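Form predicted on its own, single chain, as C-alpha cells, below.
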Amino acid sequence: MTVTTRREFLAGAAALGFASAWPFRASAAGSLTAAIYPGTWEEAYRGVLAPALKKSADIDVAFDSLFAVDQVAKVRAARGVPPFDCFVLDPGPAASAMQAGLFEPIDASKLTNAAKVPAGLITSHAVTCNAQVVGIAYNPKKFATPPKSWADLFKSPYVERLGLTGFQTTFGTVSIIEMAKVFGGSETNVEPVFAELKKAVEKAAAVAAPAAMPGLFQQGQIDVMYTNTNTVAILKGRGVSIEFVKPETGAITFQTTLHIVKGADNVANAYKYMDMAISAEVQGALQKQPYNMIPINKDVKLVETLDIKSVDELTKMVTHDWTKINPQRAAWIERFNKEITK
C-alpha cells in the first residue's frame, strides 16, 4: 500500500500553480513522512515507533510503504521535490542512493542515543536501526545432524529438501555469494556456484520467490533454506520446528539503515524519528515477538528468541561490499531466473 503524502499533494499542487492554497507549510512542526518496508516492518514501526515518537516529541509520522529499490526510484523521479523525509534501506539500495547523492549528511551530535550504538553503525550519511543475520535454517526433526556449511546444501540428504531462491533479496544475494566462495568464487565472481546450482536444481525440493520460502518451510514442502534469523524467529513463534545454523565460514550480517532524504523538509523531526528508532525503548520492543528485530542499542538485553547472544557478535560476522556487488546484481538476477528458475 502506498500512502499519498502531503508532499505528493504539494508536488501536484505546484504543477497546477496553486501550491500556496495548501493550508500547511511544508516544514510544519510535529510531523514527518518516512518510507517503510511493507509487511512486518510497517507493522512494527506503526505499532511501536510512531506511538513512542508521538508520546515523547508530539510528532506524527506519515508512512510511505515501499520496498527499498522503489524508495530510491521514487526519490530520483521526484527531481527536487522529496516525496518523504527518511529512507529505510538495505546496503545494496543504500549504496546506489549514496552514489546518486540522495542523502543529507548525518550530524550524530543531534542523536541523543548515538553513544548507545556500536562504533561504525552511524556514518556520515546513515544511521543503522537494526541488524540482520543470515545463515542456514533447517528442520531438526528431519535430520540427525544439521548442515554445517554452505557446501552441505548441495549434498544429500539436504539438497533433496532444499528451497532455492535467487538474488532478488539482500539475504539471497549474500547467501549465494558465500556459496560461490566455497566453490572457488568471490564477492564479484559467482560463476562457480551457477554450475552447482544447475546440478542442485534437479534434486532440490523447490525453487521459488524469496517471499514464498517461509510458507514452504511451514507447510513442510522444504526442510532447508538460507534465510535470516528474523524469519527463523517468526516461524518458531508459530510453532514450526526450525533451527538456525551459522555456517562454518561464519554467519552473514548486514545492517538496515535510516537516511535523511536530500532536500527533506522536516530535517529536525527526521533526527527525532531516527533517534527514537535507535532508543533502548523502541529497540527493546522490536526484538520481541512478533517482530524479532536484532537490536543495535547496547543497553538492550537480548531476548532468548534471537539467535545471537550479544550485539558485539555482529562485528565478527561476514559482510559484503555492495559498491562491488551492485553493478553485477541485475545480471545475476536475470541469469538465475533464466537458468535456475526457468
The other form holds:
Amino acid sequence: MTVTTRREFLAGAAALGFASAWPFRASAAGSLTAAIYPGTWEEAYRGVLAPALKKSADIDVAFDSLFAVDQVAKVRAARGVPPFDCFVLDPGPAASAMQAGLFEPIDASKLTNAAKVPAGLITSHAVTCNAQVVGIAYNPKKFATPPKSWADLFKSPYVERLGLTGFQTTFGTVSIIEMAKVFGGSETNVEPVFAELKKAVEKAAAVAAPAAMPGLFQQGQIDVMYTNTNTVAILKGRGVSIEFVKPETGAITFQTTLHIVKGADNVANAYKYMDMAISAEVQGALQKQPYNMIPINKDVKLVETLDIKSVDELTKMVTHDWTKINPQRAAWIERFNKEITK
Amino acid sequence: MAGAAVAGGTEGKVDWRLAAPLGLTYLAFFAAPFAILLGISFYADAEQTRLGLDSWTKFYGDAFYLKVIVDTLKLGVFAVTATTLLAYPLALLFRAVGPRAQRVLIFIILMPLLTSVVIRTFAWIVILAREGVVNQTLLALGVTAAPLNLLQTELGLVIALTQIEMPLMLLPLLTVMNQMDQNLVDASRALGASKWRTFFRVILPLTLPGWIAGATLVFASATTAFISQSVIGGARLVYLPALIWQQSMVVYNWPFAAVASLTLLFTVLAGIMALGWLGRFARTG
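Show the form predicted together with its partner chain, please, because up to now only the form predicted on its own has appeared in this conversation.
Time for the whole complex; same chain goes first.
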C-alpha cells in the first residue's frame, strides 16, 4: 500500500492550486478572447481596436490568431467548450459555422453603433465589420496594358505571368466562380473553367498556396493574380509595383463578419468588442495605411489610398450565395487537386 | 524507497512506477488521440452519422491519393539522398580539420537550427524566385537566357528541404564520425586500399548508425514539412500533410482526413522501420 506523506500531500495540493490559477483563458470580468486572422488583421485589431476598447470599457482582449477555417474547426472540435468568445469569419466558413449551430443570436439593440451600419450588415447571428473587394492585381511595370476581364488571365501575355490558387480560400473560390461565368458557367457550375484551368496551368508562372501569393508577387515570380484590395494596398505600401483592376464583369465583394461563439463566457464583453469594431473611430483608423480595410460605418469618410471611392460602390459589386457554394466546395477542391496537380 | 530496493535488489526487474509518468502521458496524449483518430476514420460520411469503410475505400481506391502517398515517400527519399550526399563530405572535412575550424564548422551547421523553419522557408522564396539570387546570378553569368522556374517545383522543394533538414543529418553523423577509430582508416590505407575503397569498406559501415539516425530524422521531417511543402512546392505538388489540412480545415471531412493522417503516420513509420531494418542488417551482415 502506498502511504502519502504530508510533504507529498502539500506538494500535490500546491500543484492543484497552481493549475487552477493558471490563466488558460481570459474569463475574468473585463476581458474576452477573440479569434483574429493572423497578419494585418491581428496587427490592426491589436493596435487599434484593443486599446480603444480598453480605454472606453476597460476590457482586455486576448487574441487567438487563427484563419477562418481553423476557427470553425477549433470550435467544432471543442464540442461545447469554446476556446474563444468571438469569431471573425468570411462568408464560406460563416455559412458552415451557422449550419453547425456555432453562433449565439445577435441582439442589435445592444450595439450602439448599429444605426451607423448600412441595412442588412447586421443579421440575426452576424455583425459585419469589414467589406472585402476582390479583383485582378497586376504589375504595371511588366504590362503595357492591364488585363481587363477574367478571360484575359487565360490569354498571353498575362497567363505566362499568372499566379493560380484554388478553392481553399474565399477570394480564390469567388474568383474562379467569376472566371467560370465568363466561360459559360454559373455560381454552382464551375465545369467550364476547369478545361481552361488545365490549359492555363501548363503556362502559368505559379500554382501556389493562397498565403504564398503576395510573397510570390513581391519576389517577381508572378505579375498577375486575383486577390483583394487589402493585399494590393499592403503590397503597394511596401513599395511593390502593383495595381488593382476591377474586371469588366465587376469586382467581387464579400463581408467579413463578427459572431459570438455559442456558449461563450463573455457575451456582454463580446457585444462591446463588436460595437467598438464597427464604431466610426475604429473603422476610420483601420482604413488607413498599413491596414487598408474598407469601412462599413456610414460616418467614415473614405481615404484616397483605398481602391473604392464610396461605400455605395459595394452595392453594385458581384456577390455570392455561400449556402449554395459550400455544399459543392469539397468536390471542387478535390477536382482542382486531381486535375491541376502534376 | 521501495523503488530503490527493487532496483538494487533484483537485477533486470524494472520499477514500472518510474516509467509511469511518461507512460501515462503517452497514453493520454498519444494513444487516446490515436484511438479517436482511428475511430473517426471508420465513419462513412463527413457529418459522422454513419459507420462504414467508405473513407478508407475512397482513399485507397483512388489512383490520385495513392500517388500522393508515393510522392510523399519520394520526397522523403530525395531529401535523405540529397542531405547524405552533402553531409558525408562535410563530416569528413570536419574530422580532418583542427579544433578551431571545427568550432567554425559546427557554428555554420547549427546556425540554421537557430532560425525558425518558417523564416528559412520564406528565405528560400527570395533565393529561388524568378528575380531571386540564383536566377539573377545565372542570368548575369549568361548560363541561361531566361529565368529558370525553380519555385513551385519538386527540385526547388528538395533544394530547400536539403538546407532546412541538413543539421538533422549532420549532427548524428558527426557524433559517430568523431568516435570512429582513426587507426582503422589508417590500416585500410596502409594495406593498399584506395580512398574510395576505404570510404566504402571502412568509414561507411562504421558511421552507418549515425547515418541511420540522421536519415530517420530527415525522412520524418521532410515528409511532414507542411510549411515548406505548401510554400515552396506550391499547389501543384500535393503531399499528405497539405491533403490532411485541406480535408480537415477547409472541407471538414474529418473521417477522410483521419484516413490520410493515419496513412501519413504509417508511411513515416514504414520509412523509419525500413531504416531500422537496414541498421540491423548492417550490424549482422
